[in-house]
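Starting off, we have a lone chain in the form predicted on its own, written out as structure tokens.
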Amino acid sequence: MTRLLPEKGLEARKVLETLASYASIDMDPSSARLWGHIYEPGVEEVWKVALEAYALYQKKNMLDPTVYPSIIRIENELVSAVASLMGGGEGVVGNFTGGGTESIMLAVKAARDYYWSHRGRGTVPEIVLPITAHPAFHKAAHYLGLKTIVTPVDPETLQADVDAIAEKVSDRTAMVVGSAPNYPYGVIDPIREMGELAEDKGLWLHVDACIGFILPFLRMLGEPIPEYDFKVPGVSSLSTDLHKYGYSPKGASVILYRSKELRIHQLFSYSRWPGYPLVNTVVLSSRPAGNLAAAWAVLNYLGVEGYRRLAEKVLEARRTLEEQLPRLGFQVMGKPQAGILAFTSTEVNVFKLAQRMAEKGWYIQVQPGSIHLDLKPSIHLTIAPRHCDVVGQMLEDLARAKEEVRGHPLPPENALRFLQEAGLASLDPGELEKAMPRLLERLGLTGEALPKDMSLINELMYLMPPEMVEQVLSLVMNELYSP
């Protein structure tokens, strides 16, 4: 249905009233009942803190320092404390950006860039990661023409295989990865070990650190956390969120050098056109700068105590989960080190627990895994320092949920069964490309928005081969976002 501009403007009133109806529908980022890409501090302050800085600064851009100077010396700050926290010490530098995508985007044009310096442009770079790296250093290598070279990682601590990546590296290798810690399980790669094999190879490697702002106040309360910054000599490259467990608004994030001999490559600079001369530190051109004072503000608000205080919340309840989950029969996996655990279990379909979980009032992420991949279906939780207030009630519901879809078939029957009854013998890509628009209207994938019960989508993500789900993820996005 097309929706036009109203001819007259609506009241204030009336246009806070509609995007409140429209909300209505969501779960409340504050309840502390979602277990995935919300960090809730509870602590009410902090979001008022932010938004009057951001008030503050809502209507100037970043595009051009010598037009609001404040901004210069608020990111300097910030990139600073931040750097300090990081193992960074004198000559490392970076810059804000608007997210983890966007900072893994500048480290691996900055790579590409410095790898063609020392190499000539006749060769297409390689980007050599683990399974478990972010998505983002895929579509980076997409965007920017690189080619991406997965490699295993060990399968019981789920950490990066450096032995793997060493086999893969080559004089066509511009960028390692490492995450610390990565996103599905939240363990930390070998970054002292990867660090040393950058070194000897003369590599530049890059270290994901976007959801581990947490990890040196986990550290300050004595938790074992092993080297991952710059204080690894093999460390070119790091980024870390600000909208994660810094708790800033979303649109926050830092990617440090370093040394400005690195981080030069990350800049675009233009003068050849009638206009003023465009130099960008980062993607975007405008921005706002509302973002960067809710940081700054954030940061400055809490400190390293508050930053503390809430680590150690999390890390209660993160605690909690590591003990209880093996006493419901589920199966953590590997060992987590920062504010990410995942689970999995032989007994029930998680997906079928994923969707009664979602029936109680709570948001638990499914991770599909991959036959193809063999990859196990799990549960991925993001704990937040709420979350301490309320695991026990989540566990508590999590054991009744269990019991409640005890029975269930285990992945893949559900899908499996769902494809013969649907006509498909196979999982063969062209049958599957063929059947795709019956196969998607079946499964309530062709309106305005996706099925509230997500455990078949998952299940047949699961069983069907890693590049079809890819097209049909792709196919689904095209449907919902067209009004």
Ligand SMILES: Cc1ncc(COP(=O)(O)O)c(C=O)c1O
Given for the second form:
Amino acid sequence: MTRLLPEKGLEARKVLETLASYASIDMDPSSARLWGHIYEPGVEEVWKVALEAYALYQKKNMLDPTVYPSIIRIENELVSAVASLMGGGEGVVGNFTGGGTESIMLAVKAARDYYWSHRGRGTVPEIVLPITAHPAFHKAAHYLGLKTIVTPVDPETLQADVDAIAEKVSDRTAMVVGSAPNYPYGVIDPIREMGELAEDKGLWLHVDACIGFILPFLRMLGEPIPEYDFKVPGVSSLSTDLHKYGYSPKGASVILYRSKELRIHQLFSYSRWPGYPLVNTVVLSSRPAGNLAAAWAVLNYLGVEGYRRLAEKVLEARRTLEEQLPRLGFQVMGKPQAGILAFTSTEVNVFKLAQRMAEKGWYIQVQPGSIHLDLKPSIHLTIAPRHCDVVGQMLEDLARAKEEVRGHPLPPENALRFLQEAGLASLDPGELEKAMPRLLERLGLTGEALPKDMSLINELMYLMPPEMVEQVLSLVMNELYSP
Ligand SMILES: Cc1ncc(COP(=O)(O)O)c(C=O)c1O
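What would the structure be for the form predicted in complex with the ligand, given that what you showed me was the form predicted on its own?
The next block holds the full complex; its first chain is the one shown before.
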């Protein structure tokens, strides 16, 4: 259905009322019932400070800082404060970006151009990364023409296997990646050992600390956080997001480099056209200075003490989960070291469990895993300070939900039955592809909204070949965003 702009503009009140009515179908983003996507500090003043700072800078464009020189000052102050928290001393430089993906995209571009400048353009540069690294690296490689080589993790600790990485690096390697911590399990990779490998072989090591902004504060609280940052000499670049455990509004991350000599490869300049000479530090050109101002304001408003206090709450909630989940018969995966925890079950279908929790008003994130990659289905919890108040209640509901779904077959039985009924039990990619429109229809994936019960769909993602899952995900998105 085509929706046209109103011929005559609406009253501001009417516009805002309409938006508010649209928003009523969403989960409340400040709700402690959401255990993913949000990092709610539970301190209203943080949002107020951010909003006012945004408003102060919302009209200013970061495209041309010569027009608004205070933007350079704010960005440098922010980057310098973040760098010092991430072990960066003299010489470490960086930029403010719109998010983890943009920071990673820039680091990959810088590493690629650095590689080219030293080795020429004769080969396709490679990124060697553990299976737990965020897909943003694969996306960056896809956009920038690099190849990714995925290595396994230790099956017990779920940390990157450094020997496996050492086997895969070669003179084609432009970047090696470690996470601090990784998203799926909240486990920190052995960055010191990876740094030694990088130094030994002259490789670019990027540390993805996008969800690691909490780590310095956990360390201050006495947590045994291993070295993961610029204190490790082999680290060339590091990304860390302020819109996660920095509690800034979305659109705030920092990419850091060991030196200006590395960072220069991140930049892009162009002057061979009739318009203004273009030089960009980041991917976007025009962008609001509001996000930067808001992030700077939140950093300064909370200060070290504020962040330490919030980290303490996250830690308290995590400890309760680590203690109670095994008592309820769940298995915590690896040893969580930051604000993320994943668990699985050998007794109940975790897809059904998440669905039952959704019916009880909780969002817990399903990680479908893959039978083809030997990745168990699991439940991911991103712990925010706010969760401290509700963790007990959530665990009680989880215990109830577990009993309620007991007896449902374990994955992938439901998915297999579904495919059998659809005459596709062989999982032959050709057959599946032909049957795709029919399958999407039967799963309720062809409309403007996703089905309420996602448990079968999640289970199918566990069962189907990853290439097929990726194809379906794109098809579904293509449908969802068709007005
Ligand atoms: C470890 C890690 N890296 C990168 C990203 C991508 O960040 P963004 O969603 O801000 O682009 C995430 C997002 O959760 C992450 O957890």
